[in-house]
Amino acid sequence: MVKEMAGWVLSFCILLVVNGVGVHASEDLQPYRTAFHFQPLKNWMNDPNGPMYFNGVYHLFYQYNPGGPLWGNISWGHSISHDLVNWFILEPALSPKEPYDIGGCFTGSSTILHGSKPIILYTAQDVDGAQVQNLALPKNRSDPLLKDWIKWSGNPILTPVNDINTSQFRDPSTAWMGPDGKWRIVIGSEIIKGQATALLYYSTDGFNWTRSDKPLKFSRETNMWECPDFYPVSNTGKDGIDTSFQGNNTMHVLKVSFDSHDYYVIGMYDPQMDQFLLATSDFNVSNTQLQYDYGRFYASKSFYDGAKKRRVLWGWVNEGDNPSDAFKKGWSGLQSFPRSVWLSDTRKQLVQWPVEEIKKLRAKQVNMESRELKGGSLLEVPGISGSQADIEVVFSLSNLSDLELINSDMSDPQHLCDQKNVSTSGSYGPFGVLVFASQNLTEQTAVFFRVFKGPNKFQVLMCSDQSRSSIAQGVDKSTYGAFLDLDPLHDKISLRSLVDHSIVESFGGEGLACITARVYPKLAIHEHAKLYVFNNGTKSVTMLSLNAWNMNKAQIVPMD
């Protein structure tokens, strides 16, 4: 995440000089601080690092600037939880102080070695500006909170040599063990001759690592790969699998981050030969490539939760307001709400869903059943906040006649959502929900579906339209889009949205597609934000059910 931040920080420094902006928290911008998404009490946060479950405690580390709300002085923030909802904030676990990490303690992972020994592997920038890999250990493994970490005396454990670009060598993955008893990791890189690469390394002890003769995967089609993640998924259910599991009825996922999105492929992994053979299309620069999330979501990291036998995923959700607002707010950056991840029934993609513990935050509920939504319908959901809610709604269609046509089954969903936004009526759609809606709908954030007829099949398009999300200038109002792999004639079309003051996380088709957006309304804040269900299409749709809950605030407090 070093390269992506550099231009942003430079432009902001110029802005500070020109405008003379000071560091202070402005109350008029605090409506955007979230209630149940994780964020530190103040300052900058980006990539999630090294999440793990150890001795009954969940640990989340993250890129953090303890000195201010902009990227810089990057350390490892550290927070702990017993339920993935409420968090205690500890002192930073790692700070840039040594010659090998003086330029910043960047992204990495945690691994629990045999004998219940956790380690951290992390990238840093050394005194010469090169990216190197380092290792840290708990100072006291009997401390249930693992508050204190010490850097290994043998750091750096890996340096960029030979064909590795010294500024493109970062983000070691969680380690997994092969049948030969050796640990393996992958590190994101770009080989000098232009190959985006997941470099493969071996170790017998977790401390001393040797590069494999061949990478796990590479591509000449994309930019450098950041934040690689490699893990198994079950063919037979929703349960997660330990990262080192080798056995039947499994497939493997390789996720990499580039071009501001997290892309993944699914395949079969041969641990004897360390070969990864794809079952899906390879990485490419395309909006039809499989993504964890088609909105603002990046640099994700997963871990295996042995207590509940699930794989849990976090992602960094960056800001979309004016850079000067970071100083006014006193903070920047969120983490997505943690998601469970499993393989879909078709085995063609992943499914993601908020972890079940979110239900403990649910307060007042409103339920609606079986409503016909004729063309042009707008139905307010009374008693539910449009700025802090958990919303689940299910639609069904019938008699799919006179559908809009698209020329290709591989049409770009992002382009379609831009072209056919919430104000553009079709036959079936747009229909969905309006959140952060002001009294007269001057401000609104629309999450909706449209159904098309392609050359070979129906296409269900999911959009998150922020074009009217705020009357403010200088904030991002992008529209995001994705296709859902379902048949609208036989399958219900469901939507779940987590709405939290400046973030909307939406899950379409029970988690087949996810879109995260950031919004900064001026009118539709707190009690002035309303929630609606709507149908702007010409054909009627049936809302089979709607369940919505006001959400209580999670406890995110310092550990005294």
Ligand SMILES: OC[C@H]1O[C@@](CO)(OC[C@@]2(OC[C@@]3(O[C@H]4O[C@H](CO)[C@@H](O)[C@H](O)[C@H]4O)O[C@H](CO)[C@@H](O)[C@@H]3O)O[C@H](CO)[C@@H](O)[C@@H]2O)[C@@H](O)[C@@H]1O
Second form
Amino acid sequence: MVKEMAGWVLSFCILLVVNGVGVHASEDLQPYRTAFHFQPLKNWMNDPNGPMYFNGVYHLFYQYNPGGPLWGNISWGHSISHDLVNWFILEPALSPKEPYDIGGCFTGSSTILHGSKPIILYTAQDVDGAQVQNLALPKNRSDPLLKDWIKWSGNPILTPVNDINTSQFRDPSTAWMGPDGKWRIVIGSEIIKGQATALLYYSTDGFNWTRSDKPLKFSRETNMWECPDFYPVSNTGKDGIDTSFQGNNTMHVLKVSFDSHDYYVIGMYDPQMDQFLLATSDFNVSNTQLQYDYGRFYASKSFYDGAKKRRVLWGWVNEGDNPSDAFKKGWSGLQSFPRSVWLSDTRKQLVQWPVEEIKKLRAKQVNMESRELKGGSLLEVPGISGSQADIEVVFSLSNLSDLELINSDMSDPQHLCDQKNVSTSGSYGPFGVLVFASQNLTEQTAVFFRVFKGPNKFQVLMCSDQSRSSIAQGVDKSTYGAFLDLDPLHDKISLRSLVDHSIVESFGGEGLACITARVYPKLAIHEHAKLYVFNNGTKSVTMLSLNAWNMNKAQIVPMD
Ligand SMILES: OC[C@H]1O[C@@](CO)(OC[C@@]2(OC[C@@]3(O[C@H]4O[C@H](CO)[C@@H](O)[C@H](O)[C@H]4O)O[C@H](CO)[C@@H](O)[C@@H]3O)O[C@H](CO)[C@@H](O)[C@@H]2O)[C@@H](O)[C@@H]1O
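So that was the form predicted on its own. Now I'd like the form predicted together with this ligand, please.
Let us now look at the entire complex, which starts with that chain.
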């Protein structure tokens, strides 16, 4: 009887937690679990895999360890959504069971062949430890959930032969079709030690692939490329374009992941010759090379959402705590909030912005209009959680006299943010927001701007400073930085931050630069986390507007 009652109480508690009622009991134990950034109910997650929109349903797969909170036993977790905000979690779509994938079902992509036949291409580690490429198909294409996936009898479809390093051959991209009717994919590889390569493959049916004589691109400057993504962007607006689109007014983006960052280049792709000519500088390892995100954001993947004519991007946001913390929490890894991505007006970079559906979760709003923030100002935004909020703030500057000077030695934005942190007063800046701020500001995460005069132009620096984010020892408190390509004399300087328990995902200059950070506050949790706007420069700054919303919790629940 006692046992039965205990079981009943447990089930009731689980029900309350799942329905978001038992917020306090569960949240106290889990201050770092997110409310609206996707994460599975427990265990390890890394790269987003094969996202797609098919028959009215969004599918997100991800590298997942069903057995624990650290990397291992890698399977394809699978969740579905109608709005990219609320998710049903299904059983893993792919698990390592066959000789050709027993070492783990690694990253890959989905392609909807001819608009109606989805396939998954994924890397796996085979029984000999070699990386091979495999294919899987839905068991029943008319199941709207695409719950069950069948591995193709012809697996593995590609093995690392000739000059391909057996442990550096992975992460097939979404396929695109060329004017000759053939499908193409790229796979990340390292051919000769030190030569990162996006290998190019052709197929007439999506099942049988042959390697092209020449890769789509290679580099001797960087480490092995993981998770390549290659897609067109419109040069006439924000609309996304299908990966196989053939037509004018487009440029192409190649993104590759290495050294913990997602770097991209933009160029002109000629599908007749399969030549990709760069319009931006080539891949190199530096904090000024174009990156999707200058903080924690890796192994990202995009897909074309035909329903809303947009390209949507996710990235893996890894933990900054320790493996022992992973066991305490029972989980590791988040996905960024899905972002729309498009080409900027200058065509020199991409712009990213949280998908509009996020607005569904906005609850209580606080609005502040036009205030002068004198040097040394600190203003609390009352009624807004500093741990679960969507914050938009717009600043403008005038005159711009007595600016701090910047020279060529100061070209690394991350280093500059480290040197000139939130407590180092300049003339214009630091100004921005403090989130996860404890009562006496012992803990605070500062996202801010600072304006400099460079040799030829103004430089607007955006920083996310985690150095005081937690009184805990042993968690990462790195500071991140990026330059914003805008003119501070004429353009407004805007910041949007999505704050969610242990993540701060920030968009500067309406999405010109993104910085994602992880934080593990001890004091500034739940209702103890405050939000402030501040100006720690000597010059006044105008805050044109501030709009902040407390955010409701998204429903991320198992499918019955
Ligand atoms: O899950 C496999 C897919 O993930 C990718 C891209 O994330 O490859 C990751 C890789 O290593 C996983 C591993 O850690 C190492 O890589 C991480 C990120 O690339 C680093 O952050 C970490 O410091 C590295 O040690 O993750 C575990 C710990 O985080 C560790 O046990 C793993 O080695 O998977 C490949 C196989 O191990 C390895 O070659 C990659 O670096 C993608 O490329 C894979 O498809």
